[in-house]
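The chain below stands alone, shown as C-alpha coordinates; this is the form predicted on its own.
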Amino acid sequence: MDAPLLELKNASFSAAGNDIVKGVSLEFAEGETVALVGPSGSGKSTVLKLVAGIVVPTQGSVRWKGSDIASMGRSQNLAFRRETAFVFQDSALWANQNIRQNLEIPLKTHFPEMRSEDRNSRVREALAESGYRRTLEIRPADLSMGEQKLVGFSRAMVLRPSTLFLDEWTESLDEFAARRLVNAVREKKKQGKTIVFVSHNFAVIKDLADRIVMIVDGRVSLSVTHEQFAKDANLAQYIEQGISV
(Lines of atoms letter the chains of each structure in order from A and count residues from 1; the text may use other names and numbers.)
(Lines give C-alpha, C1' and ligand atoms only; values in the text may rest on other atoms or scores of the structure.)
(Ligands and ions follow the chains in the order given, each with its own letter.)
Protein backbone atom coordinates (compact mmCIF):
# COMPACT_ATOMS: atom_id res chain seq x y z
CA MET A 1 0.00 0.00 0.00
CA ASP A 2 1.33 3.45 -0.92
CA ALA A 3 2.37 5.75 1.92
CA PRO A 4 -0.07 8.64 2.52
CA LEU A 5 0.73 12.02 1.03
CA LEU A 6 -0.41 13.75 4.23
CA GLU A 7 -0.90 12.37 7.71
CA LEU A 8 -2.09 13.65 11.06
CA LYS A 9 -0.73 11.51 13.88
CA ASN A 10 -2.59 11.97 17.17
CA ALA A 11 -2.72 15.72 16.47
CA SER A 12 -4.20 18.09 19.04
CA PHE A 13 -4.51 21.86 19.07
CA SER A 14 -5.35 24.18 21.95
CA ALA A 15 -5.76 27.96 22.06
CA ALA A 16 -6.63 30.34 24.90
CA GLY A 17 -7.07 27.37 27.23
CA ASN A 18 -9.54 25.63 24.91
CA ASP A 19 -8.95 22.19 23.42
CA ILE A 20 -10.12 22.62 19.82
CA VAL A 21 -8.72 19.47 18.18
CA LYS A 22 -8.23 16.34 20.30
CA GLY A 23 -5.98 13.51 19.20
CA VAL A 24 -6.96 13.36 15.53
CA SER A 25 -5.26 10.75 13.34
CA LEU A 26 -6.02 10.86 9.61
CA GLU A 27 -4.33 9.89 6.37
CA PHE A 28 -4.82 11.52 2.97
CA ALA A 29 -3.82 9.67 -0.17
CA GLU A 30 -2.38 11.41 -3.21
CA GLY A 31 -5.17 12.25 -5.66
CA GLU A 32 -7.93 11.81 -3.04
CA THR A 33 -10.68 14.34 -2.39
CA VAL A 34 -11.74 14.45 1.26
CA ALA A 35 -14.54 16.50 2.81
CA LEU A 36 -14.17 17.51 6.46
CA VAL A 37 -17.66 18.07 7.81
CA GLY A 38 -19.41 18.60 11.12
CA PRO A 39 -21.44 21.05 13.16
CA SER A 40 -20.38 24.68 13.44
CA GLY A 41 -17.57 25.03 15.98
CA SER A 42 -16.65 21.35 15.80
CA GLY A 43 -13.01 22.02 14.93
CA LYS A 44 -13.08 20.97 11.27
CA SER A 45 -11.51 24.19 9.96
CA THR A 46 -8.74 23.85 12.53
CA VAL A 47 -8.13 20.27 11.38
CA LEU A 48 -7.87 21.62 7.83
CA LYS A 49 -5.35 24.27 8.94
CA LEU A 50 -3.35 21.62 10.79
CA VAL A 51 -3.06 19.33 7.78
CA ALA A 52 -2.15 22.35 5.63
CA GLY A 53 0.59 23.43 8.02
CA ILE A 54 -1.11 26.77 8.72
CA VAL A 55 -1.15 26.06 12.46
CA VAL A 56 1.19 23.79 14.42
CA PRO A 57 -0.26 21.05 16.65
CA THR A 58 0.27 21.45 20.38
CA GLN A 59 0.63 17.67 20.51
CA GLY A 60 1.20 15.03 17.86
CA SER A 61 2.49 15.71 14.35
CA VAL A 62 1.48 16.49 10.79
CA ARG A 63 3.51 14.84 8.01
CA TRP A 64 3.88 15.54 4.31
CA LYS A 65 5.56 12.82 2.28
CA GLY A 66 6.73 11.33 5.57
CA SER A 67 8.33 14.50 6.95
CA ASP A 68 7.06 16.40 9.97
CA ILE A 69 5.98 19.79 8.61
CA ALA A 70 6.94 21.59 11.84
CA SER A 71 10.52 20.25 11.61
CA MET A 72 11.17 20.89 7.92
CA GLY A 73 14.18 22.87 6.79
CA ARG A 74 13.72 25.97 4.67
CA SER A 75 14.08 24.29 1.26
CA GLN A 76 11.69 21.46 2.10
CA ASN A 77 9.18 23.87 3.61
CA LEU A 78 9.31 26.03 0.48
CA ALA A 79 8.68 22.93 -1.64
CA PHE A 80 5.67 22.08 0.52
CA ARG A 81 4.29 25.63 0.22
CA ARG A 82 4.90 25.65 -3.53
CA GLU A 83 3.00 22.40 -4.07
CA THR A 84 0.06 23.22 -1.79
CA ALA A 85 -2.44 26.07 -1.61
CA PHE A 86 -5.01 27.21 0.96
CA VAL A 87 -8.25 29.05 0.21
CA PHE A 88 -9.26 30.85 3.40
CA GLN A 89 -12.87 31.26 4.46
CA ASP A 90 -12.33 35.03 4.88
CA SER A 91 -10.08 35.27 1.77
CA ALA A 92 -7.15 36.64 3.88
CA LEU A 93 -5.95 39.04 1.19
CA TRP A 94 -3.20 41.58 1.90
CA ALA A 95 -5.12 44.81 2.57
CA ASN A 96 -2.21 47.09 1.60
CA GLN A 97 -1.65 45.38 -1.77
CA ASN A 98 -3.78 45.67 -4.88
CA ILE A 99 -5.28 42.62 -6.58
CA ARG A 100 -2.39 42.18 -9.00
CA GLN A 101 0.16 42.41 -6.18
CA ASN A 102 -1.78 39.92 -4.04
CA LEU A 103 -1.53 37.32 -6.80
CA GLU A 104 2.07 38.12 -7.64
CA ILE A 105 3.35 37.57 -4.09
CA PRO A 106 3.34 33.73 -4.30
CA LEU A 107 5.00 33.84 -7.73
CA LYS A 108 7.72 36.23 -6.59
CA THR A 109 8.33 34.10 -3.50
CA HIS A 110 8.61 30.75 -5.25
CA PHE A 111 9.72 31.79 -8.74
CA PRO A 112 11.81 34.94 -8.20
CA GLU A 113 13.39 34.68 -11.67
CA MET A 114 10.04 34.52 -13.49
CA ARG A 115 9.73 37.27 -16.08
CA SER A 116 7.11 39.97 -15.44
CA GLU A 117 5.19 39.06 -18.60
CA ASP A 118 5.04 35.43 -17.47
CA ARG A 119 3.83 36.50 -14.02
CA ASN A 120 1.17 38.65 -15.65
CA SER A 121 0.04 35.73 -17.82
CA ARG A 122 -0.18 33.42 -14.80
CA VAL A 123 -2.16 36.04 -12.83
CA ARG A 124 -4.61 36.53 -15.70
CA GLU A 125 -5.03 32.78 -16.08
CA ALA A 126 -5.81 32.31 -12.37
CA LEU A 127 -8.31 35.18 -12.31
CA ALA A 128 -10.05 33.91 -15.43
CA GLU A 129 -10.48 30.54 -13.71
CA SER A 130 -12.42 32.13 -10.85
CA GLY A 131 -14.37 34.53 -13.05
CA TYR A 132 -13.02 37.75 -11.50
CA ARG A 133 -13.40 40.52 -14.11
CA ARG A 134 -12.75 43.86 -12.38
CA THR A 135 -9.55 45.89 -12.58
CA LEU A 136 -6.42 44.50 -10.92
CA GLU A 137 -5.28 47.88 -9.66
CA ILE A 138 -7.72 48.22 -6.73
CA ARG A 139 -7.32 46.95 -3.18
CA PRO A 140 -9.41 44.27 -1.46
CA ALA A 141 -11.38 46.87 0.54
CA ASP A 142 -12.91 48.07 -2.74
CA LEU A 143 -14.36 44.61 -3.45
CA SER A 144 -17.44 42.85 -2.16
CA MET A 145 -16.97 39.79 0.06
CA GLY A 146 -17.85 37.59 -2.90
CA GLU A 147 -15.28 39.28 -5.15
CA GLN A 148 -12.65 38.91 -2.45
CA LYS A 149 -13.50 35.21 -2.37
CA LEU A 150 -12.85 34.93 -6.11
CA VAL A 151 -9.50 36.68 -5.77
CA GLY A 152 -8.56 34.47 -2.80
CA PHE A 153 -9.32 31.39 -4.88
CA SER A 154 -7.27 32.74 -7.78
CA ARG A 155 -4.32 33.51 -5.53
CA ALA A 156 -4.36 29.90 -4.32
CA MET A 157 -4.36 28.60 -7.91
CA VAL A 158 -1.65 30.89 -9.28
CA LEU A 159 1.15 28.44 -8.41
CA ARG A 160 -0.73 25.57 -10.09
CA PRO A 161 -0.56 23.51 -6.86
CA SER A 162 -0.89 19.75 -6.68
CA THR A 163 -2.70 19.84 -3.32
CA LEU A 164 -5.61 22.13 -2.44
CA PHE A 165 -7.01 23.03 0.96
CA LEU A 166 -10.39 24.77 0.73
CA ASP A 167 -12.19 26.28 3.71
CA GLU A 168 -15.85 27.05 2.84
CA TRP A 169 -14.64 28.36 -0.51
CA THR A 170 -18.15 28.87 -1.96
CA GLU A 171 -19.59 30.74 1.03
CA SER A 172 -20.69 34.37 0.38
CA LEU A 173 -20.95 33.72 -3.37
CA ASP A 174 -24.04 33.93 -5.54
CA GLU A 175 -25.22 30.72 -7.18
CA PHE A 176 -23.46 31.37 -10.48
CA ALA A 177 -20.07 32.20 -8.91
CA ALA A 178 -20.31 29.28 -6.48
CA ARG A 179 -21.07 26.89 -9.33
CA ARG A 180 -18.09 28.23 -11.26
CA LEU A 181 -15.70 27.54 -8.36
CA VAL A 182 -17.19 24.09 -7.78
CA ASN A 183 -16.66 23.35 -11.46
CA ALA A 184 -13.07 24.58 -11.19
CA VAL A 185 -12.42 22.25 -8.26
CA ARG A 186 -14.12 19.38 -10.08
CA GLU A 187 -11.66 19.93 -12.94
CA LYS A 188 -8.74 19.85 -10.48
CA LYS A 189 -10.09 16.56 -9.17
CA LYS A 190 -10.15 15.15 -12.72
CA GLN A 191 -6.52 16.22 -13.08
CA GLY A 192 -5.61 14.06 -10.07
CA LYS A 193 -5.02 16.86 -7.57
CA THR A 194 -5.25 16.07 -3.86
CA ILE A 195 -8.11 18.08 -2.34
CA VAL A 196 -9.15 18.50 1.29
CA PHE A 197 -12.10 20.79 1.87
CA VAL A 198 -14.53 22.04 4.50
CA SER A 199 -18.11 22.73 3.45
CA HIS A 200 -21.65 22.88 4.84
CA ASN A 201 -23.09 22.39 1.36
CA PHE A 202 -24.29 18.79 1.20
CA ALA A 203 -24.74 18.90 -2.59
CA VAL A 204 -21.09 19.93 -3.02
CA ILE A 205 -19.96 17.24 -0.59
CA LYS A 206 -21.90 14.55 -2.48
CA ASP A 207 -20.57 15.80 -5.79
CA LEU A 208 -16.87 16.01 -4.98
CA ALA A 209 -15.88 13.90 -1.99
CA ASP A 210 -14.23 10.49 -2.33
CA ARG A 211 -14.34 10.28 1.46
CA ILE A 212 -16.21 12.14 4.19
CA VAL A 213 -14.73 12.68 7.63
CA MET A 214 -17.03 14.07 10.30
CA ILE A 215 -15.48 16.08 13.12
CA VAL A 216 -17.50 16.47 16.31
CA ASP A 217 -16.14 18.19 19.42
CA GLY A 218 -12.61 18.17 17.99
CA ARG A 219 -12.53 14.44 17.33
CA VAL A 220 -13.14 12.17 14.33
CA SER A 221 -16.68 10.91 14.72
CA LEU A 222 -17.08 9.18 11.36
CA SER A 223 -15.04 8.38 8.25
CA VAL A 224 -16.82 6.87 5.25
CA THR A 225 -16.18 6.51 1.53
CA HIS A 226 -18.45 8.05 -1.09
CA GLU A 227 -19.67 4.57 -2.00
CA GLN A 228 -20.67 3.82 1.59
CA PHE A 229 -22.82 6.89 2.16
CA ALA A 230 -24.20 6.82 -1.41
CA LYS A 231 -25.64 3.34 -0.77
CA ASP A 232 -26.95 4.06 2.74
CA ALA A 233 -29.78 6.61 2.91
CA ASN A 234 -29.71 6.63 6.72
CA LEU A 235 -25.98 7.37 6.74
CA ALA A 236 -26.42 10.14 4.18
CA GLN A 237 -29.24 11.65 6.27
CA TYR A 238 -27.07 11.46 9.40
CA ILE A 239 -24.26 13.33 7.65
CA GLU A 240 -26.62 15.94 6.20
CA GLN A 241 -28.20 16.57 9.60
CA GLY A 242 -24.75 16.72 11.21
CA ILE A 243 -23.59 19.58 9.01
CA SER A 244 -26.75 21.63 9.36
CA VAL A 245 -26.31 22.50 13.05
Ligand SMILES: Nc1ncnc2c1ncn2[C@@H]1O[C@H](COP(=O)(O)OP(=O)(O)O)[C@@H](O)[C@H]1O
Contents of the next structure:
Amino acid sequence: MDAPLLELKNASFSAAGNDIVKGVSLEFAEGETVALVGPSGSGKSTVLKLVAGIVVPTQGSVRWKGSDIASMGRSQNLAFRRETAFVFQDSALWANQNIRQNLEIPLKTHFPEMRSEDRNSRVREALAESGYRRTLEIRPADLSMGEQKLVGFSRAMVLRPSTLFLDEWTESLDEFAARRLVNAVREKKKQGKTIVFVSHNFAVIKDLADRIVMIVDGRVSLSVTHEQFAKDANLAQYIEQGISV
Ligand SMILES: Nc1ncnc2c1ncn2[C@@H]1O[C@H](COP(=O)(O)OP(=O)(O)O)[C@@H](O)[C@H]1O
Ligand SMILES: [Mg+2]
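Since we've got the form predicted on its own here, give me the form predicted in complex with the named molecule too.
Starting with the chain above, the whole complex follows.
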Protein backbone atom coordinates (compact mmCIF):
# COMPACT_ATOMS: atom_id res chain seq x y z
CA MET A 1 0.00 0.00 0.00
CA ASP A 2 1.14 3.56 -0.70
CA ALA A 3 2.30 5.63 2.25
CA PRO A 4 -0.59 7.71 3.60
CA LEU A 5 -0.86 11.34 2.53
CA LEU A 6 -1.54 12.40 6.11
CA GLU A 7 -0.92 10.59 9.32
CA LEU A 8 -1.61 11.26 12.98
CA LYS A 9 0.76 9.22 15.13
CA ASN A 10 -0.38 8.86 18.71
CA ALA A 11 -1.25 12.57 18.69
CA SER A 12 -2.50 14.31 21.81
CA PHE A 13 -3.49 17.90 22.46
CA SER A 14 -3.87 19.47 25.87
CA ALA A 15 -4.68 23.08 26.69
CA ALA A 16 -5.61 24.97 29.82
CA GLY A 17 -5.19 21.80 31.86
CA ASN A 18 -7.62 19.80 29.67
CA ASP A 19 -6.70 16.72 27.68
CA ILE A 20 -8.73 17.40 24.55
CA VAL A 21 -7.27 14.83 22.14
CA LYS A 22 -5.79 11.69 23.64
CA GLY A 23 -3.38 9.55 21.66
CA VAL A 24 -5.14 9.52 18.30
CA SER A 25 -3.58 7.56 15.43
CA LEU A 26 -5.20 7.89 12.00
CA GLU A 27 -4.11 7.61 8.39
CA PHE A 28 -5.61 9.39 5.40
CA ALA A 29 -4.91 8.09 1.92
CA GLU A 30 -4.71 10.33 -1.11
CA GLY A 31 -8.14 10.71 -2.72
CA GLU A 32 -9.99 9.43 0.32
CA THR A 33 -13.00 11.17 1.90
CA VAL A 34 -13.22 10.71 5.67
CA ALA A 35 -15.96 11.95 8.00
CA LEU A 36 -15.12 12.76 11.61
CA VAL A 37 -18.25 12.37 13.69
CA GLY A 38 -19.16 12.37 17.36
CA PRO A 39 -20.92 14.33 20.06
CA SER A 40 -20.39 18.05 20.57
CA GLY A 41 -17.23 18.86 22.51
CA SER A 42 -15.69 15.44 21.80
CA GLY A 43 -12.64 16.92 20.05
CA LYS A 44 -13.59 16.64 16.35
CA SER A 45 -12.55 20.18 15.44
CA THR A 46 -9.27 19.77 17.32
CA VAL A 47 -8.49 16.50 15.53
CA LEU A 48 -9.25 18.19 12.20
CA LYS A 49 -6.98 21.13 13.10
CA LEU A 50 -4.23 18.70 14.11
CA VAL A 51 -4.43 16.93 10.73
CA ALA A 52 -4.43 20.31 9.00
CA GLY A 53 -1.35 21.50 10.91
CA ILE A 54 -3.26 24.42 12.45
CA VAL A 55 -2.90 23.03 15.95
CA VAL A 56 0.41 21.46 16.97
CA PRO A 57 0.17 18.27 19.04
CA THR A 58 1.47 18.46 22.59
CA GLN A 59 2.52 14.81 22.15
CA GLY A 60 2.91 12.57 19.12
CA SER A 61 3.20 13.83 15.55
CA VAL A 62 1.33 14.71 12.38
CA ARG A 63 2.93 13.81 9.08
CA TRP A 64 2.25 15.05 5.56
CA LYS A 65 3.91 13.00 2.79
CA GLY A 66 6.06 11.43 5.51
CA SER A 67 7.36 14.68 7.03
CA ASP A 68 6.48 15.96 10.49
CA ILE A 69 4.45 19.13 9.91
CA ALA A 70 5.76 20.77 13.09
CA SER A 71 9.40 20.53 11.97
CA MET A 72 9.12 20.91 8.19
CA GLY A 73 11.37 23.36 6.39
CA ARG A 74 9.92 26.61 5.08
CA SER A 75 9.51 25.59 1.45
CA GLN A 76 7.83 22.29 2.30
CA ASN A 77 5.59 24.08 4.78
CA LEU A 78 4.58 26.57 2.08
CA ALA A 79 3.81 23.68 -0.30
CA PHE A 80 1.69 22.04 2.41
CA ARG A 81 -0.23 25.31 2.95
CA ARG A 82 -0.71 25.83 -0.78
CA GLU A 83 -2.06 22.33 -1.38
CA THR A 84 -4.40 22.18 1.60
CA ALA A 85 -7.30 24.37 2.69
CA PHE A 86 -9.46 24.65 5.77
CA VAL A 87 -13.08 25.72 6.04
CA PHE A 88 -13.62 26.82 9.63
CA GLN A 89 -16.75 26.08 11.61
CA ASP A 90 -17.06 29.80 12.42
CA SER A 91 -15.79 30.93 8.95
CA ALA A 92 -12.85 32.79 10.59
CA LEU A 93 -12.68 35.50 7.93
CA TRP A 94 -10.22 38.38 8.39
CA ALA A 95 -12.51 40.93 10.04
CA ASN A 96 -10.66 44.08 8.92
CA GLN A 97 -10.45 42.98 5.27
CA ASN A 98 -13.28 43.10 2.77
CA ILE A 99 -14.48 40.02 0.93
CA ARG A 100 -12.26 40.59 -2.10
CA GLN A 101 -9.21 40.99 0.17
CA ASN A 102 -10.14 37.88 2.14
CA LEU A 103 -9.89 35.86 -1.07
CA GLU A 104 -6.88 37.70 -2.44
CA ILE A 105 -4.65 37.17 0.61
CA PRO A 106 -4.01 33.44 -0.03
CA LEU A 107 -3.36 34.14 -3.74
CA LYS A 108 -0.96 37.00 -3.00
CA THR A 109 0.83 34.88 -0.41
CA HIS A 110 1.34 31.82 -2.61
CA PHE A 111 1.38 33.37 -6.09
CA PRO A 112 2.90 36.84 -5.65
CA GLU A 113 3.59 37.06 -9.39
CA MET A 114 -0.01 36.42 -10.43
CA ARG A 115 -1.44 39.17 -12.64
CA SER A 116 -4.37 41.10 -11.18
CA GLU A 117 -6.73 39.97 -14.01
CA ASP A 118 -5.90 36.35 -13.22
CA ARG A 119 -6.35 36.99 -9.52
CA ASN A 120 -9.74 38.57 -10.19
CA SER A 121 -10.89 35.64 -12.25
CA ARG A 122 -9.74 33.15 -9.58
CA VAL A 123 -11.67 35.17 -6.96
CA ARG A 124 -14.79 35.23 -9.14
CA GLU A 125 -14.52 31.51 -9.89
CA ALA A 126 -14.20 30.63 -6.18
CA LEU A 127 -17.16 32.83 -5.21
CA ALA A 128 -19.30 31.36 -8.00
CA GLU A 129 -18.60 27.91 -6.56
CA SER A 130 -20.26 28.76 -3.23
CA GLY A 131 -22.98 30.90 -4.81
CA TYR A 132 -21.98 34.08 -2.95
CA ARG A 133 -23.61 36.94 -4.86
CA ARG A 134 -23.28 40.12 -2.81
CA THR A 135 -20.73 42.85 -3.23
CA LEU A 136 -17.04 42.11 -2.67
CA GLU A 137 -16.44 45.53 -1.15
CA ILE A 138 -17.99 44.71 2.21
CA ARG A 139 -16.55 43.58 5.54
CA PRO A 140 -17.44 40.15 6.96
CA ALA A 141 -19.26 41.68 9.96
CA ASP A 142 -21.83 43.18 7.58
CA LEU A 143 -22.77 39.75 6.23
CA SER A 144 -25.07 37.14 7.72
CA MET A 145 -23.49 34.02 9.26
CA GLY A 146 -24.66 32.05 6.22
CA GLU A 147 -23.04 34.50 3.80
CA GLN A 148 -19.83 34.42 5.82
CA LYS A 149 -19.91 30.64 5.52
CA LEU A 150 -20.10 30.89 1.73
CA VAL A 151 -17.14 33.27 1.67
CA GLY A 152 -15.19 30.99 4.03
CA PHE A 153 -15.77 28.11 1.63
CA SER A 154 -14.73 30.19 -1.38
CA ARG A 155 -11.61 31.47 0.36
CA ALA A 156 -10.56 27.87 0.95
CA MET A 157 -11.11 26.97 -2.72
CA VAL A 158 -9.30 29.95 -4.20
CA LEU A 159 -5.93 28.13 -4.24
CA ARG A 160 -7.55 25.08 -5.90
CA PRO A 161 -6.28 22.86 -3.07
CA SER A 162 -5.82 19.11 -3.49
CA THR A 163 -6.73 18.43 0.15
CA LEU A 164 -9.75 19.91 1.91
CA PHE A 165 -10.49 20.13 5.61
CA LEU A 166 -14.12 21.06 6.23
CA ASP A 167 -15.49 21.77 9.70
CA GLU A 168 -19.32 21.67 9.70
CA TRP A 169 -19.31 23.58 6.43
CA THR A 170 -23.05 23.32 5.76
CA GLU A 171 -24.33 24.16 9.23
CA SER A 172 -26.31 27.42 9.60
CA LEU A 173 -26.99 27.53 5.86
CA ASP A 174 -30.43 27.37 4.28
CA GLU A 175 -31.28 24.12 2.51
CA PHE A 176 -30.52 25.44 -0.95
CA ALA A 177 -27.10 26.83 -0.03
CA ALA A 178 -26.22 23.71 1.98
CA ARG A 179 -27.07 21.49 -1.00
CA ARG A 180 -24.92 23.63 -3.22
CA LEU A 181 -21.90 23.25 -0.93
CA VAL A 182 -22.44 19.51 -0.61
CA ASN A 183 -22.60 19.26 -4.41
CA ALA A 184 -19.41 21.32 -4.67
CA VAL A 185 -17.62 18.89 -2.33
CA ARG A 186 -19.00 15.86 -4.19
CA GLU A 187 -17.47 17.34 -7.34
CA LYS A 188 -14.08 17.69 -5.57
CA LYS A 189 -14.32 14.08 -4.46
CA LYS A 190 -14.92 13.01 -8.08
CA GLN A 191 -11.82 14.95 -9.06
CA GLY A 192 -9.82 12.80 -6.65
CA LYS A 193 -9.18 15.36 -3.92
CA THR A 194 -8.50 14.21 -0.39
CA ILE A 195 -11.25 15.38 1.96
CA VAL A 196 -11.54 15.23 5.74
CA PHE A 197 -14.73 16.70 7.13
CA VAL A 198 -16.68 17.10 10.35
CA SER A 199 -20.46 16.91 10.11
CA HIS A 200 -23.54 16.16 12.18
CA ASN A 201 -25.62 15.62 9.08
CA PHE A 202 -26.11 11.89 8.60
CA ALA A 203 -27.38 12.22 5.02
CA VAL A 204 -24.26 14.18 4.06
CA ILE A 205 -22.00 11.66 5.80
CA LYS A 206 -23.69 8.74 4.02
CA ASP A 207 -23.50 10.54 0.71
CA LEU A 208 -19.83 11.55 0.80
CA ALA A 209 -17.75 9.55 3.26
CA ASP A 210 -15.61 6.58 2.21
CA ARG A 211 -14.81 6.08 5.88
CA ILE A 212 -16.33 7.27 9.14
CA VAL A 213 -14.25 7.89 12.24
CA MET A 214 -16.11 8.49 15.48
CA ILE A 215 -14.42 10.62 18.13
CA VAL A 216 -15.68 10.30 21.69
CA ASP A 217 -13.98 12.07 24.59
CA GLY A 218 -10.86 12.84 22.55
CA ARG A 219 -10.31 9.27 21.36
CA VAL A 220 -11.18 7.29 18.24
CA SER A 221 -14.08 5.10 19.31
CA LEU A 222 -14.95 3.64 15.92
CA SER A 223 -13.56 3.61 12.39
CA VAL A 224 -15.62 2.00 9.64
CA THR A 225 -15.68 2.01 5.87
CA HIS A 226 -18.73 3.07 3.88
CA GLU A 227 -19.28 -0.55 2.80
CA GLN A 228 -19.23 -1.76 6.42
CA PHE A 229 -21.86 0.63 7.65
CA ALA A 230 -23.97 0.57 4.48
CA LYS A 231 -24.73 -3.12 4.95
CA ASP A 232 -25.08 -3.05 8.74
CA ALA A 233 -28.26 -1.30 9.92
CA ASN A 234 -27.24 -1.53 13.60
CA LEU A 235 -23.92 0.13 12.91
CA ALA A 236 -25.62 2.86 10.88
CA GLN A 237 -28.07 3.46 13.71
CA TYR A 238 -25.25 3.55 16.25
CA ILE A 239 -23.44 6.20 14.21
CA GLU A 240 -26.60 8.21 13.65
CA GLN A 241 -27.27 8.25 17.40
CA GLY A 242 -23.65 9.07 18.20
CA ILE A 243 -23.65 12.18 16.03
CA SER A 244 -27.00 13.60 17.06
CA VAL A 245 -25.97 14.31 20.65
N1 LIG B 1 -7.23 25.73 22.78
C2 LIG B 1 -8.12 25.27 23.67
N3 LIG B 1 -8.05 25.61 24.96
C4 LIG B 1 -8.93 25.13 25.87
N5 LIG B 1 -9.95 24.32 25.57
C6 LIG B 1 -10.09 23.95 24.28
C7 LIG B 1 -9.20 24.40 23.26
N8 LIG B 1 -9.58 23.86 22.08
C9 LIG B 1 -10.68 23.11 22.35
N10 LIG B 1 -10.98 23.15 23.68
C11 LIG B 1 -12.08 22.43 24.34
O12 LIG B 1 -11.96 21.05 24.01
C13 LIG B 1 -13.23 20.45 23.81
C14 LIG B 1 -13.32 19.84 22.43
O15 LIG B 1 -13.33 20.88 21.48
P16 LIG B 1 -13.61 20.69 19.93
O17 LIG B 1 -12.46 20.00 19.31
O18 LIG B 1 -13.95 22.04 19.39
O19 LIG B 1 -14.88 19.70 19.95
P20 LIG B 1 -15.99 19.41 18.84
O21 LIG B 1 -15.55 20.00 17.54
O22 LIG B 1 -16.12 17.92 18.82
O23 LIG B 1 -17.26 20.04 19.32
C24 LIG B 1 -14.26 21.55 24.05
O25 LIG B 1 -14.72 21.45 25.38
C26 LIG B 1 -13.45 22.82 23.85
O27 LIG B 1 -13.98 23.89 24.57
MG1 LIG C 1 -16.33 21.46 16.33
